[in-house]
Each structure stands twice: as structure tokens, then as C-alpha cells.
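In the form predicted alone, a lone chain appears below as C-alpha cells.
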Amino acid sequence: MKKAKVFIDKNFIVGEVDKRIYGSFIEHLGRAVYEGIYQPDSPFADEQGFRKDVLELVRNLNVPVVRYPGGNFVSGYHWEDGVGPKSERPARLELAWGVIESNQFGLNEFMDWTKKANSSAMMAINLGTRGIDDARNIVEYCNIEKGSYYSDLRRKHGYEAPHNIKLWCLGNEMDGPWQIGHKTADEYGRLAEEAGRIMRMVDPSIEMVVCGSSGHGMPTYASWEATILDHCYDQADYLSLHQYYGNQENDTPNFLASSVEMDWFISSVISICDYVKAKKRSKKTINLSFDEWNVWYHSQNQDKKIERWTQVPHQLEDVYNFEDALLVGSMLITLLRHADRVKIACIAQLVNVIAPIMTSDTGAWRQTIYYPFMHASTLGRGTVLHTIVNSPVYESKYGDAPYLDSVLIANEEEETLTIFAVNKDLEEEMEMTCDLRQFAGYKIVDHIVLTHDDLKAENTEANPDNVRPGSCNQSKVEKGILVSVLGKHSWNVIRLKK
């Protein structure tokens, strides 16, 4: 059995966790809106036609914010389209997935869906076929009470209340050669700078969102962040950050070192936003918006094969398995290890199109990933202790990968500390010790572990619950002494409390 040590101390502190990190997506692809959240002819649907069944799973993940409408999709997309009477809204091709857009749920939709979700909305707008006078119109639209051709616009439609809509993407992957209306640095960096400085004209309350690189792997990678940040510093709040991961060559120890990978992107995001904040002498930090992540993969050649503007087809449709749920578990603990700069993040993205959960006409059921995302949005709220990790490590194609990924979070106003915590070796446990004397009188109260024999298992509407958490009784304190076993290839979630 190998060994494992975890070393903390309660005043090493890397930050708090904001709630946003643990936020989703959802775009007008695939069956993303329409069969996934939106369904008026199930037999689901509510009087709004929103998915109960959807509903549930959603609020029992507690996401408290979602990016809309895109992604791809909103560099073409006018927003205009999708408001006020549902029998005058325009159907139109699509260009970014190929498909006609029926336009019969929109931003008053969402908005609702969002408060019975018991969420917030990230706002996405087009900057790629449109400009800075859309930016202010849109923001007028939500966010102005009364009184403007574009906030009694929003009353005519039924809404009388603003939306008061906070966090604003200024467009989407605006480097990629695929994105409808993409940008050189420069040019996409003078247009954010402009756009957010009109939307903070309308509404100076509003927190904006700009694009860095669409991946790591993009030839302009670095320099695009540098560029863009020179020309819109003083408008950004956070800089986005994109990546996907998958197993096509079917090697799992690769695939699950992936973490390594996306570690070291954040860090030299923000070493980039950094080396910016010192060029311009400037006191304001840029935080960081990793508003898409995923394991994205098993759909793609399928994809291929689907015919052109078609209605709702079945688009990204990756059916999971549980190795995917482990290395999701790695990228949450990636993610809440740089808590202090990371305060947003998506999980791309929610219903149907790679997606935690799955729908068909007669129900819907939880993926693999489910359940290490809904375990860390519902238990990982506090503070991210410092986390120092000595593990035994292997080779992996991004360098040494430990075979533990681990972080604690400790909630003083709850009392409680949570472990996460997975274990990546595919023949042995591990036995993992953690020195929790500062925390005197916490006790173990559960130790969840995700685990299966078949590292391909996969949930499906038949069998939706052969992938789930269950207890276990490998963790014990003594003397102040964590002491856990592990399981081979596990996700496992302590908890202790006072």
C-alpha cells in the first residue's frame, strides 16, 4: 500500500472559496435549452415549460451561477431575437453548430429558469458580429428600472423589475479562427475596452468577464492575454480561461494527470495578468474566470455525422464513465487549490451537451461527474487551507504526477473541515495522513468514496445508478492524527466537525 501525507496549518491560508467557482453553463446547442431545461410538451414541464425533473437535479448541485447563451453561439446571436411575443420571434440559421435556432426561449426565459434553479445568470454578449451599441442596449434591456426605450421594452414583454444582471462575458473565444467575427489581440482588446467602458456607463455596478486564450494549446497563447489586458485592464475584472481533456488514446494514468496540466495553466494565467498589473504600476488585481472546463471527447466523431440545419439534435453528447469522474474530482481540487485568484469557474456545461446531467423524453438521470461536482458545490464552501501534498508520483506525458490530489477546506462558522481527496493508483490504496492538532475536539462524521471496478462504467437512463457515492469507514483521528485508507482509483470526500 502506498503512502500519503497532507500537510496543513490553519493560518496558511490560500483564500476564501467564492460560491461562483462551482457555476455551469448552458448554450443554445444541441439539446442544451430545448429537451434539456426547456421542454414545453413533456410531460415534466411546468406551466413555463422548464423540466421539473431538470430542476431538481440542478438545485440538489446548488449552482449558483450560469453562463448564457454561449459560447460559440453568441457571437452570431441577437438577443433581441429571443424576447417578446413567442409567435413574432424569427427562426434563424446558426451559424456557429450548424442548426436553425427557433428562438423561442430567450434572455426572459433564462432569467426566469434562473431564479427557480436558484441561480444567478452570467451574461454573455456578442462581440463578434455586433459592437459596442448592442453592449449598452442589452445592459439597459436587464438592468435599467424604467423610463428608456430599452427598460420599458423589457416592461412591454411582462417584466416590470430589472433583472439586475452583475457578471457580463464581453463575448466568447474571440482568438479562435471557428468563432464567427474573431479578433487579432489588438482589435478584440480596443473593443472590450470600449464595450465594457459603455456597459459601465448604463450600469456602474456591473463586474465584466474578457477573453484570454481559447486553450493553452493556441499559437497566439500568452501574448493574447498580455495584448488584451494592456488595452482593457481598467475594464476587465476577470480574464476567462478554456480547457477541455480526454482520453482518445485510452491511456488512463495520462488521462488522469491532466490536472498537472490544467495546474500549470492557471499559474501562468496568472503569472500573465501579473506581469500586466506591474507594466501599468497598477493596484488592481485581474482574477480569473474558468468559465469552461470539462472533460469533452467521447462525442466528437459521432458529431461528424449530423446533418445541417436540423432542430435540436443530439449535439456534444458525451455519455460519461467513471474514469471522467475521477479526473473532474482532480479539476475541482485544481481549481480550489488557487481559490485566492480562481473565483469563477464553469463546468461546461449543464444538461445533455457535456453535461453532468442527461435527459430523455421519459426522464432524466445523473452522469458519473455528477456527483464529485455536486459533493464539492455542496460541502467545499469556506476557506482553502494551504494543502502541501507528498505523494509518490509516476511519469506522465505533462511530467511527475502524484498519485493523491488532495485539498482541505475548513468552515469556522459551520465548524467543519472537508477533505477531497483522489486517489489515482489503479491497482493499490493508499493510506493518507493528515496532522489535524490545531483542529482539537474534530471528529470524522462521514468519509464518501465514489468508486467502481469497471473504470469505463458508465450511468445511463437503464441503469442510472450503477456509478454512485456510498460510505465508508477508512478514516479514523487519532491523537489528532488523520489517518484514511483510500481506495484504488477513488474519490473520497471526509468530513469532520466540531
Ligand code: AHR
Given for the second form:
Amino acid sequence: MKKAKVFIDKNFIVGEVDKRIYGSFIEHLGRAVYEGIYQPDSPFADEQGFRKDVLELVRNLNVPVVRYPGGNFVSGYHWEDGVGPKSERPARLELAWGVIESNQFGLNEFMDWTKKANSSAMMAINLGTRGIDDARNIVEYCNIEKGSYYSDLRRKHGYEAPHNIKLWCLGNEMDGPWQIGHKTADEYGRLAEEAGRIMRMVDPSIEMVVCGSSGHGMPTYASWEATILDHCYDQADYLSLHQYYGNQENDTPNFLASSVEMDWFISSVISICDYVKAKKRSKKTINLSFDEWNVWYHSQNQDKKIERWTQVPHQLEDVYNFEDALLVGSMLITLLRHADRVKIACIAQLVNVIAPIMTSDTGAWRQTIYYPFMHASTLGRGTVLHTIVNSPVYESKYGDAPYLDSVLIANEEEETLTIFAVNKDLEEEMEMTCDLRQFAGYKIVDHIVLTHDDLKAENTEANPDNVRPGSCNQSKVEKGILVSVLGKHSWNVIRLKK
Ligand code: AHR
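Next up, the form predicted in complex with this ligand in place of the form predicted alone?
What follows is the whole complex; the chain from before opens it.
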């Protein structure tokens, strides 16, 4: 059995967990909206056409914020097409994903849905084909009470009270050549600065996320961030990061080591933000919004066969396996370890499209990745402590990768300690010890484990509970020292309470 030591000190704090790091994402793409969250002709639909079975699974995930309506979709979108009487809404060619968009679901339906999901909106605006005028109009429609054209239009549409959306994304992946209205860093930086400035004139209380690179592999990565922030530092509250990983080579150790790279990515984006801060002699710190992250690769070949201009195709429907859940667990740990700067994160996406939740006409079920996300979101709230992990390492394409990923969160109010830990060793158990003598009187209340003999095991409609968490007795505290035995390739949640 391998051994690892975890060191913490209750005075060595990374930061408070901003609950918005447990955000998610709904894009008009594939079956995320239609047949995902909205399906009026389904036996599971409520009076507004929202799927009740999905709402329940989303509420259990405890998702405080949902990014909407895209993604690539937003860069060609006219939000006006999706408001007002449904019979008058136009069907449009949706160029980002090559489908027909019916517009039967739009901004107001989304706001109603977020309330039922116990969530809130993170609204993206179109800076691909549109600009400053549209940016101010949508804020007026959403956030002004009454007495102006767009606020009164919202009231005419049946929404007297403003939606009061606080969080706005200024475009999506504008560095990507695939993006509708793709821009250079100078073009985007200037546009984001002006759009943000005018949006704040309409509602000074809003917060703004500006587009970072679509991934750290982009040729313009780093210079994109530095250039756009040079232009729009004053308007930016958060800089976005996007990154997906896959196991195309069927090389599980390297796949699981991807969190090493994610950690480097976050640190390097922080450095760039702070470089621009220094250059500008600014007192303001830009925080990070990791607003697209997940595993994405299973569906890529299948998606090449989708015919153009169909409606609601099965698109990006990755069926996740057990090893994907392990990496999702490690990615969550990585986000938490940067709680001082990562304030928002969105697992992409929420339903049917690279998602923890899947639907069919007969019901909804949880994919493997649902579980680590649910554990982190429901139990990982409080103060992240600097968690030094002294673990054996293995060689990976990202350099040395620790077999153990871990983070500890202390919640003073609830008098709990929560440790998330992934043992990436495919052959051996890991003994993890942690000196908790500073936390006198804390006792183990649970050790939750997600594991499976088969790394490729999936949850499907026919077998929805193939991979599911259980409890074990593999943790004890003796004389203030926590000793946990973590099964080979396992996700662990160790809970202590005073
Ligand atoms: O989440 C799927 C797509 O991935 C999004 O539309 C886009 O922003 C990213 O490239």
C-alpha cells in the first residue's frame, strides 16, 4: 500500500469557497434545452413545460448559477427571437451547430426555470454578430423596472418585476476561429470595454466576465489575455477560462494527470491578470471564472454524422464512464485549491450535452460524473485550507503527477471538516494520514467512496445505478491523527464533525 501525508493548519487559509464555483451551463445545443430542461409534451412536464424529473436532479446537485444561452450559440443569437408570444417567434438557422432553432424557449422561460431549480442566471451576450446597442438593450429588458421601451416590453411579455441578473458574460470564446464574429484580441478588448461600460450605465450593480482563451492550447493563449485586459481591465470583474479533457489514447494514468495541467493553467492565468494589474498600477484584482470545464471526447466521432438543419439532434451526448468521474473529482479539487482567485466555475454542461444528467422519453438518470459534482457542491462549502499533499508521484505527459489529489475545507459554522481525495493509483490502495490535533473533538461521520472494478463502467438508461457512491469504514481518528485508506482508483469524501 502506498502512503501519503496531508498537512494543514487552521490558520493557513486559501479562501472562502464562493458557492458559484459549483455553477453549470445550459446552451441551446443538442438536447440541452429541448428534451432536456424543457419538453412540454413529456409526461414529466410541469405546467410551464419544464421537466420535473430533471428539476429534481438539478436541485439535488445544488447548482447556484447557470450560464445561458451559450456557448458558441450566443455569438449568432438574437435574444428578441425568444421572448413574447411563442406563436410569433421565428425559427432560425442556427449557424454555430448547424441546426434549426425554434425559439420556443428563451430568456424569460430560462429565468422561470432557474427559480424552480433554486439557481440563478449568468447571462451571456452576443458580441459576435452584435455589439454595444444590443448589450444595453438586453440589460434594460432584464434589469430596469419600468418606463422605458425594453423594460415595458418585458412587462408586456408578462414579467412585471425585473429579472435583476447580476452576472454577465461579454461574449463567448471570441479568440476561436470557429466563433461567429471571431475577433482579434485588440478588436475584442475594445468591444468588451465599450459594451461593459454602456451596460454599467444601464445597471451599475452588474458584474462582468470577459473572454479569456478557449483553452490553453490556443496559439494566442496568454497574449490574448494580456492584450484584452489591457483594453478592458476597468470593466472586467472576472476573466474566463475554458478547458476540456479526453482519454482518446486510452491512457488512463495520463488522462487522470490532466488536473496537473489544469492547476498550471489556473496559476498561469492568475499571473497574467496580475501582470496587467502591475502594469496598470491598479488596485483592482481580476478573479477567474472557469466557466466551461469537463471531460469531452466520447461523442466527437458520432457528432460528425449529424445532418445539417435538423432540430434537436443528439449532439455532444458523451456517455461518461467511471474514470471520467475520477478526473471530474480531481478537477473539482483543483478548483477548490484556487478558491482565493477562482470565484465562478461552470461544469459544461448540465443536461444531455456533455452533462451529468441525461434524459429520454421514459425518465432521467445520473451519469457517473454527477456524483463527485454533487458531493463537492453540497458538502464543499466553507473555508479552503492550504492543503499540502505529500504523495508519491508518477511520470505523466504533464511531468510528475501525484497519485493523491486532495483538499480540506473547514466549515466553522457547521463545525465540519470535509476532505475530498482522489487516489489515482490503478493498482494499490493508499494510506492517507493527516494531523488534525488542532481540531479537537472532531469525529468521523462519514467516508463516502465512489469506485468500480471497471474503469469504463457507465450509467445508462438500462443500468442507471451501475456506478454509484457508497459508505465505508476506512477512516479513523486516533489521538488527533486521521488515517484513511483510500481504495485504488477511488473518489473519497471524508466528513468529520465536532
Ligand atoms: O460546451 C460546448 C462548446 O464548447 C461551447 O459552445 C463552446 O463555448 C465551447 O467550445
